[in-house]
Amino acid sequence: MPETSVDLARLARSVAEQAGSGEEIEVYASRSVETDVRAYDGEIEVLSQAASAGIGVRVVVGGRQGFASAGSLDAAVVAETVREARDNAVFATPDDHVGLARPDGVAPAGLELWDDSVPSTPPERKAELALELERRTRAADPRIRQVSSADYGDLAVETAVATSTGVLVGSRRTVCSLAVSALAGDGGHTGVGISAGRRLEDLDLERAVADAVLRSTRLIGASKGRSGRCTVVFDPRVTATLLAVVASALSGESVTKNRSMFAGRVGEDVAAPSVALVDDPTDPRAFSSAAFDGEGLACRRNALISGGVLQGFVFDTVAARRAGTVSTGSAVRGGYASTPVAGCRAVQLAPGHQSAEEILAAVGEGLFVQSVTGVHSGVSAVSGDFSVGAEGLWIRGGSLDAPVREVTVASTLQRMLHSISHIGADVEWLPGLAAGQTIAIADMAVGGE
């Protein structure tokens, strides 16, 4: 039987209901076909489809676990990694904690995160559409000099959840974007614009152009920042990459392995008194959001930080477990290759009432950082260590005036959040596990010259 014609959940639940006395068995199942396009100069540089399927498979008994994976829905294929399976359980180390996900009641939010027209869309469309993307962007401001790439890129994905313990769900989504990144001025300033959605209709071309072309024109003539302590306004897609830190410090499992700066601190003040933090998977407006987690519970609404204060985390079923609690729906996984973990999936700061250009005014004087580099290596959500490399504008006035690069900006994010003065009213969905909008941060140390 071909694999694109495989029933999910039907799979799943056979291979479920294989378990026997004493065993459990969990099957993740998913298949998915992803494109990638790029232009380059005029012409089609890459042009790429590629459909994959496969199975992961977990077997618990005796308090161990063993999980063995395979890229095939084929019959034989899934008999061999059940039998894989079973036998790394042998040899896994016990753990009381292990254990698959049960039914806990919870109802699935009612999601539609398919559109037809990715899948279906023929890859000349999407072609056009990564040219058109380049062809504008050059015609759209004399100062660009080069556009480095235009990309479209989907994905359609398909997924199913089975347990001997009583889960049976299944999903799909879909997901596309643009992104185009220009370079303006001498100085080759880079600027990227990005523009996605769940259908191809919902994808904005001038607004990626647009956006490539003030990111990287405004920062034409920049140069070294001077050394100092300021206030500093940190553009949406840079708040997004500080939440998704922050996020990774609220898992019940970095929690439990004492690996979160977060550790211990339930009930205390954490951020300013205006900072509420949610994980929020149901809201359709989140290109993560899901109705079902990795391990088929239910998706739902988690607080993680109100009114300033630590609420709590986020956790999958192992996790809760060696906690002493339940699992919020957080299971998270990176495939049918993988093991679910705790995580969070669309984390949220609750906005403010002010424009981005409100939240400049009332601060006068500062640094607006646009992008930043060296998160990975400068900022560690176990210590709180956060010392990043950032380009953006000097704020004089309350407006934005000369550009500035190659400066450092540094705190800790335990600091960091509590020293936000503004949160803006300008929330921004990309993809990735967290929105962003402007926000103010009081006192940090900037490096320059």
Second form
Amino acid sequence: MPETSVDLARLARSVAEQAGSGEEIEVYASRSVETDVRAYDGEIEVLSQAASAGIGVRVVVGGRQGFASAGSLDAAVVAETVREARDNAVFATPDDHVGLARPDGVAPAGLELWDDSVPSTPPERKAELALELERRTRAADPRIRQVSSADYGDLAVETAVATSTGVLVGSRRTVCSLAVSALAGDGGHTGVGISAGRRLEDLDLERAVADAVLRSTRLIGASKGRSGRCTVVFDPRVTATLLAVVASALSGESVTKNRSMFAGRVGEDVAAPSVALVDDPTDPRAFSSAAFDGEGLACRRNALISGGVLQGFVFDTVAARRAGTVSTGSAVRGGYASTPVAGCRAVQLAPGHQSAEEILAAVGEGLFVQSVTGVHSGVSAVSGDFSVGAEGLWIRGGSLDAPVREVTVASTLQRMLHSISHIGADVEWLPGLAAGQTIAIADMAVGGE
Amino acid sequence: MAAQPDMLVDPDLAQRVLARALRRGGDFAEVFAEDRRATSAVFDDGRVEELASSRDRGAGIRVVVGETTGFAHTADLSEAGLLAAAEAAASVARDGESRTVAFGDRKGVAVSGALRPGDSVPKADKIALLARSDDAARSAGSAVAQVSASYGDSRRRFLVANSDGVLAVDDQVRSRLAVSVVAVGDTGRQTGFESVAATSGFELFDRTDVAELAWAAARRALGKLAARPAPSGAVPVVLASGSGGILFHEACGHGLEADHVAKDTSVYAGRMGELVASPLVTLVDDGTVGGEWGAFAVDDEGHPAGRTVLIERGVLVDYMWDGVRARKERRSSSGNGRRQSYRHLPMVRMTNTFLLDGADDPDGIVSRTPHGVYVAKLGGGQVNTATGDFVFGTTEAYLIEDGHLTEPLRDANLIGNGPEVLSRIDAVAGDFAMTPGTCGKDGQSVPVGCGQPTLRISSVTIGGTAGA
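Switch from the form predicted on its own, shown above, to the form predicted together with its partner chain and output its structure.
And the full complex, kicking off with our chain again.
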């Protein structure tokens, strides 16, 4: 088990203080414990308990950056990691834009993201939750023929960032979730139900069960669709997926490196006038909210699109220097083994006033998309090309009608943003970097038989 | 047995850890100790942006009791650390009989076949490789606006010991180079990608034409600047040799993994001996193919890599198995138990999965197709094994008109149902080639190979925006 007694911030600072003349050092240290339980057929299939710790070290000298990481906080390993990062810096090309964050005076949001119940609840209680999730899903509806997975998972993570340029921050957060995947009917139609929170008491088991059952059973009898063009209504989860791709094109890293469809378009109309998009990690409702970014600067609210007009991008220190601006506190990193990169954390589309039912009624005829596949292979934030596999239900006479599967839905992200005709009030926060709500997009190509 | 320098954990200690793991009973216990070192380098925007090194070392311990698996992992390979993890994993066991473990002969090779493992190669050589790639991609055309070349190598040594007496080690060396290009023109931005990856040391790059690889990535991006939207709807599709092989990985590979079959979450469950594909289809999974990206000596449960014929002339003949699933069925593992790292439990995974050659001629297949889509390169894909519905994306495709390739097409996903699409394969050529990829399942990534000769599917739905 890892060194639970080590004070992460003190460790990080002591390493960062080793910076020599003309050298900058950043240390990112993290430690986590997690429990995962999977129930299957009335029994615990897997109970996994794990503790991890690690360190990532960036060294910048003469505009050259080197990085090294290790899955240990052991003193000898940490020392080797610093040596390796220094050696790696030698091989980088000097770049004036490269450097570490410096404190910028922005105060962190007061967020309470930790709850002791997550690490302290005995694994037996967590296992009971997974078993109950599976049992209730199986019992909920006779058409559910299989529950392929019923999972409880949690994570309690502490992180610290220290730099020789004056950054020293520590934070900790807990997350827990229930996820169940139900199969309905002979076709194996799949519905996933999820509930997530920061405290065990946030978990809504009934809601996860009801979601999985509704989403699987309403697809029973689904047939292939016919090709054509129509208005497409996205379920909140699909909207969140779509917004995450849009957000990736709003990263200052992508923009400064010519990998974004939004490059050079600040001040232009990029979406329908009703579209307002922000990235706000200080919103406590966001599952991914955080007080500090991956470089130790305070997270803040950044407006991305207002009234359909592109307002700007999110930046970490290096991308900001490259663009001639300052960090927006938007460095994200995948853990101690990754370097920070500019990215969104908690994207949200300003809600409209209509419920999902009102949007369906207003649309009248079209396709309701419950889930999409192939986002990583068919959607590009560089070109904007959008092509995904979809399943859902036809919209007839203003309400949901026959189920449909094995169709494609295609357009370009640019055209889709301009064609958003309705934005729902039904905002859902789920794990991921964007919230979602029901939205309608006019004139998309549906591919089928 | 005395400790040997290539052993991450002394076999005597492994015995004590397994005994502790089975202290309260259990059907099976396993210790998997791993040491992984990796370097990566990125040449981006015309400069060496970063060279990174990583080191990870630890052990995962599991205990199986009936249908239940307990798992714990630790970065502490000392006796105290391993015993504590064994206790945690054993928490699923109750009131059983304790027992001890004896090992049989050690399996696997402790010495990798790699000539120049990445950790023995000067960093400057890795950088030079990237600079060559960048030069070549940029020289492909003035519309090339951005090039990112990335290099990665890893050396993964592990020891796995279990209560069945298995004691095995492996030393897996892998190398990879990828080039990603953005081209900008009047029609917007387009991307191109190409990579080479193998279970090999740096000698991989002696037999790779790096400039050609970079040029292929650039050509893909440039070609799509003039591309028209792909059709929308059902069309005949010709997949070029080595265009990805991802078709079989998604259309049936995942559905032939024994864990999906056992839970009845596969459309191929209960169909052994049935015709599930066109008689032109013979599909194999083979972890022994020397040097391929998904190859190894022993799998992550200590079983030797194997070759499994999955579909023979269209008939389903076997599934892929890991150790736990095979124990339940009283058969042997097919060497498909894999895990991302010591922090993960092994599960049934593909290795190198490929369609065997047919007798047709690749050019003839195109010339006999009056109208359709020719896919020169595929990207990723995704499947729902329970329904069999899957998607896979194109990254280089052309329209076929009157038996000839005509205009380039913008990227799109194709969607189909596994058994239906496999039954519609109506031509298979004899020009087999493999492609490396990364397969994700339940949050774990492992390197895999995919391969196939040129083939035609008589009808599959493509998700473009133009009329079919």
